[in-house]
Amino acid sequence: MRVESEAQLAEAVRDAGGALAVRGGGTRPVGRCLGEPLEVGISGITLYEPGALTLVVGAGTPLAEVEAAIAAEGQRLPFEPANWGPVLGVRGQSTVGGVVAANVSGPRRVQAGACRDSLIGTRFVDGRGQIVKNGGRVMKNVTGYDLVKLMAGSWGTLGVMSEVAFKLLPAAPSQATVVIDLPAGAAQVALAAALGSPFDVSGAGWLPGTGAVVRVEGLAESVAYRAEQLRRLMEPFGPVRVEEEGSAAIWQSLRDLEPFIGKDGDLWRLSVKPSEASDLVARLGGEVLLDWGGGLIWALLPEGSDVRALASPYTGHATCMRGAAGVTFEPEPAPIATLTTALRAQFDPKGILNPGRMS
């Protein structure tokens, strides 16, 4: 079943006789998707004011279409969303609603925040088939931040989004990447030093085959100065160089997990305290990729690996993005599980929206 308007979406949910498996472009098949497929095709940019740095768009709009439109005005989504489709082995076009539902946030999160931090408004249909509006279309009219942010990362279990509004940022005219020749297990200390510097780092990670990488963006003269200062700061950690022409390709590879595309194994995503990254890398083994200064670890391991057992103890959560794990998402502590159950009962009393998705 495909819907192409908010009214159709509300009717479809209201008249549903059972569970609905909500999808956009189908590029994030994480967790169990039970029920009749409900494809959200509400597409198109409904309001774009470059001067106000705000954008309102249908939830089913392809992400590539949005990025092309705002790039033409010299702007970008602050949170640098990733395209997980290729690494998860699926085809399709990532949609804006899917990005918000999964709170997809790329390397620039360390500087600009997560997807939810750029979200200023949303419209969605709850489990009763009622249309709910929260937040605003421009920054001065924004209210209800908490509910807007609640939808980000809910994986379609609280409501089916029909429209989202973002604040944008000007695109940086120049960038450079400082590359440090370090193994993954030794990278976090160097990344922490870079992030703690005054040089406004917009990305800090570790990429297989490349090493530890630190990005700066902005005006050309500023980028050149900050990259040189970071190069000097990183010298005690290992051989270091500054990459300019190849900088964008490095971060696309890290953001979209290109080193793992086409490789067999289970793919896990661990969001943890950065200070735990070195020990976790040692315990996990396998192939890893680091982002957010070590706060995000992607691990490619043999099929059937019990990553939570291998990684324990750790502070954070581990999600099986691709594989046959019995429990895809990190089990919630009892107090949080109680809150989650109460929220779902309020937004989706019949329990029809993506049941089983978060388990």
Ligand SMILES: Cc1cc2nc3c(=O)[nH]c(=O)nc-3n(C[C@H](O)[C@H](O)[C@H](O)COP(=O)(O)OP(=O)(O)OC[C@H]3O[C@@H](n4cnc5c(N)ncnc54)[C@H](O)[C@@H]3O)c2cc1C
Given for the second form:
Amino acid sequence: MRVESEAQLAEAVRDAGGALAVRGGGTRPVGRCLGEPLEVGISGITLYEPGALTLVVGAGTPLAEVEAAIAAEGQRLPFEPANWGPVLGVRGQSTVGGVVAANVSGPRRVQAGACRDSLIGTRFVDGRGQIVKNGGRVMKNVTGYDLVKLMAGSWGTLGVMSEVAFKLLPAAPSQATVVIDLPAGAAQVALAAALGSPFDVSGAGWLPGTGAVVRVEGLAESVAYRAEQLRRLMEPFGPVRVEEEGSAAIWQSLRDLEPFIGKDGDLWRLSVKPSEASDLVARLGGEVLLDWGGGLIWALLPEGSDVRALASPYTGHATCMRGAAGVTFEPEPAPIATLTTALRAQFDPKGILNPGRMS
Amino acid sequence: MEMPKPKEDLLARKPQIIARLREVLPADAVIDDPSETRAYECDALSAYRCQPLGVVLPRSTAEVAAALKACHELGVPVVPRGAGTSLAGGSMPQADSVVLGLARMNAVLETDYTNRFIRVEAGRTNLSVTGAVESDGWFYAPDPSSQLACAISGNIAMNSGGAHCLKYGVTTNNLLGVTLVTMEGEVVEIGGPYLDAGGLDLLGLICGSEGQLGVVTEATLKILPKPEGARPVLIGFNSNEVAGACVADIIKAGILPVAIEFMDRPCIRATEAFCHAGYPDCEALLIVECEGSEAEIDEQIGMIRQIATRHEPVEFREAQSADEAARIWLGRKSAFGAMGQINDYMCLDGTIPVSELPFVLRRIGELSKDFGLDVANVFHAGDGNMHPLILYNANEPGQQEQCEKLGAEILKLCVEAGGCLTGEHGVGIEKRDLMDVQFEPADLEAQMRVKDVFDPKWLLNPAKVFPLGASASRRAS
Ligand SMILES: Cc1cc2nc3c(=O)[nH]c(=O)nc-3n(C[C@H](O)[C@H](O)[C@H](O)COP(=O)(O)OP(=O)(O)OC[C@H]3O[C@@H](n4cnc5c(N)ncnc54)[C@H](O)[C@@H]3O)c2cc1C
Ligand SMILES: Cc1cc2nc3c(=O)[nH]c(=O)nc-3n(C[C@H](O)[C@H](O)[C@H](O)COP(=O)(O)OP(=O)(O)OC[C@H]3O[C@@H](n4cnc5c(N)ncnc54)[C@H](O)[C@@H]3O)c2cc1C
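Following the display of the form predicted alone, present the structure of the form predicted in complex with the named molecule.
All chains and molecules follow, beginning with the one already shown.
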């Protein structure tokens, strides 16, 4: 079933006889997908004010359409959403609703925050078929509880979004990347030094075949200055060079996990305390890619690897993005599980929205 | 402003309630002598006051849990309190409630520069968080003007912001984890020193929930390396519209200053008389601050100068020294004090889309005439967070009511213009009864269902945030 208006969406949820599998572009087959497909086709930009850095858009709008519209005004989504289609082996148009529901954030997360940090408003239909709005289209808003954050990353299990509002950023006219030749296990220390400098780093990761990479973005002269400062700061860690022309390609490769495309194995994503990265890289084995200064580890491991056991103990959580793992998302500690179960029961008392998707 | 009637049986049981709290807490952690509890009868919205049954001042998460468990068993409402600087009445007690103050819990538990966080007890003041890491070249970004006094716990509950949040975001964007004690006395760890919360974003929900979902006892906060330098410019204009257009053009040009502040003529006049900052005599002025190295700041300010010139400013003043920078900020920073010298005032806090600035300012001017009360405007223009100050005379009968009516009209205007009732101060008791201007019943119902989950008996800060009518049945049960 495909809905093209909020009213249709509300009716569809109200009339549902059983589970609904909520989908935007259907490009993100992570976790369980049970029930009748409910495709959110509510599309189009409702409001765009470049001078206020704000955008309101139908949740079913293709991400590519949004990115093109704001790029035309020299702006961008701060959180740099990734395109994992190729690495997951799926085709299709991902939608902004799907991006928000999965809280998809790319390398710029270390500087500009996650998708949820850019999300300033949403309208959704809860599991009772009620239309609810929260937040708005202004950057600062503390009127009532912040359900906007709760919807981001809820994977369509609390409500189906019809509309989302973002705060945008000006696109940087220039960028440069400092590349340090060192192994993954040694990267985190160098990246922490870069992120602890005053040079406003907007990306810090490690890419197989390239090494540790540190990005700066902004006005041209400022980028040149900061890249030079960082080059000097990184010299003690290994051979260093500065990429200007090739900078964008490096970050696209890291963001979209290009080194893993077409390779077999299970794909895991670990969000951890950055200083644990070196040790985890050694313990996990397999191929890795680091982002967020080591705080985000992508690992490609032999099929059936029990990553949570290999990594234990660690501070953070692990998600199986592709593979046969029984439990996709990190199991929750009991007190948290009590709260989230009760929240789901309030928002979706019949248990029809993507049941079991976040387990 | 109306508060629900205190429950007679709780008032009657005060001695047992205090005795029970003394059983589970150290003797000096429980206060019930009215001469001592008086200090807790209001927050910075001092027009409204109420003596609580008692005050609890715990020293640890375990003591907070013990106090909450006891209050839960006895059915006693609890009002969490940080430093009591809320301007929305968020920490004002009810007569049948216990105030739970975090002020004694102010330790730094951990600083970690490798992972860029600091973990503190929640009663620690905002400025002293930066104070703990400053000498090593770091800072905590959210900077409410009350930062010398306000506590991290209050910042989290109100999702506070400050002048620099255009670039660095508000509290929710700088919060990594909390230790939360639920009304039942259960201790829950949410988030931690990693960037991404797993599962549902409970942290995002707690932040800004105005002390209604649980009591925060510890917080893990993101810290940032200090920029190399910062420099402000002051730009004067002869019309609000043009100043507003200049703000939009600066943002559209791709420059992201750390702060863009706006003052209108009444505000400029008042601050000049008060602190002689040397501001130009004009309709509106902007203070724009840029950060980075000297060369970077030059580059940004160069662009801002070009943009501003197109709008024919009456003055463009770039700070050439630390002293000049301080003078540019002096008037802005003294604005509230200056207004206080002239008159009593009520400080509003609404937000609007920046594009609506000229319309909203004009309309505020008209409303001000209709009500016969002067309004001065000073605000964070980059993100549309307005603080209209309504001047009135508290000693003149009827003026406060008139002032509140005008305030409500201005906030409704913000909502009509596409904005919201509060950008940083919160709803508390102050705007509770305006919530249905911004929200439909279903929107409020969805929020109240969240409270049902965390606090089924509605004992935590109960008569706030939601219109009394809307929450009545829940509070009664
Ligand atoms: C240019 C670009 C292209 C991309 N292409 C791809 C791609 O081809 N493949 C890929 O895997 N990723 C792609 N991505 C990454 C993409 O950001 C995420 O995978 C995104 O979550 C997928 O969106 P979707 O609409 O396909 O989501 P879906 O796969 O449809 O859904 C993902 C999750 O979100 C929920 N959901 C979807 N819509 C809503 C809604 N309106 N309300 C509530 N919940 C909802 C679903 O129930 C599900 O739990 C791309 C990113 C970029 C920047
Ligand atoms: C002069 C002045 C300037 C100000 N400037 C700004 C500004 O620029 N930006 C801004 O955002 N605000 C500003 N404020 C408002 C106020 O300072 C903030 O709302 C601040 O965050 C309140 O902190 P507090 O510790 O004083 O909280 P309190 O007033 O004690 O409490 C505020 C709310 O938090 C709840 N709370 C407190 N502690 C806890 C806890 N441990 N767990 C759960 N809930 C808790 C209370 O119940 C209450 O609802 C200003 C206030 C003044 C007086």
